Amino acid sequence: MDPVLLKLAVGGLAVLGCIGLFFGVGLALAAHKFAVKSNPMVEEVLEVLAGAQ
C-alpha cells in the first residue's frame, strides 16, 4: 500500500480518536458536574407500569 495513504489513515485515526476522547471526557465531566439528582423510585415505578409509548 502507498505509504502516504497509510500515513493519512493512521494519522486520521489518531487525530479523530484524540478529538473523540477529548469531547467524550468533556461530556462525561459535564454530566458529572451538572448531575441532577433524580428519585430512583420514579424509574422503578415506570418499570412496573405498562406502557408501549
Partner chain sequence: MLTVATARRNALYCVAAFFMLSLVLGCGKEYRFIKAASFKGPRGISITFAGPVDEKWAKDQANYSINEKTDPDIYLRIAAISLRPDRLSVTITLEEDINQKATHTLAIKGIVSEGRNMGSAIVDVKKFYLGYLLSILMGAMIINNFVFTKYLGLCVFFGTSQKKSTAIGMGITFTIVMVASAMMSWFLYQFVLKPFRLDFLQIVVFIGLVSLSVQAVDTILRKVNPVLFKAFGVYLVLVIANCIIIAVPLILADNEYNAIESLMLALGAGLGFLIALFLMSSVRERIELADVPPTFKGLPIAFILGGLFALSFMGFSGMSLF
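Starting from the form predicted together with the partner chain, produce the coordinates for the form predicted alone.
Below: the lone chain, stripped of partners and molecules.
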C-alpha cells in the first residue's frame, strides 16, 4: 500500500475523531445545562396509580 494513502487515511480518521469528540463534549455540556429536575411527587403518584387498574 502506498504510504501517502496510508498517511491520508490516518489523517482523515484523526480529523473525524476530533470532530466527534468536540460534538460529544458539546452535547454533554448542553445536556447538563438544560437538564430539568423531576418532581418526586409525580413519581409517587405514578407508583400508586400503576396498581389501580
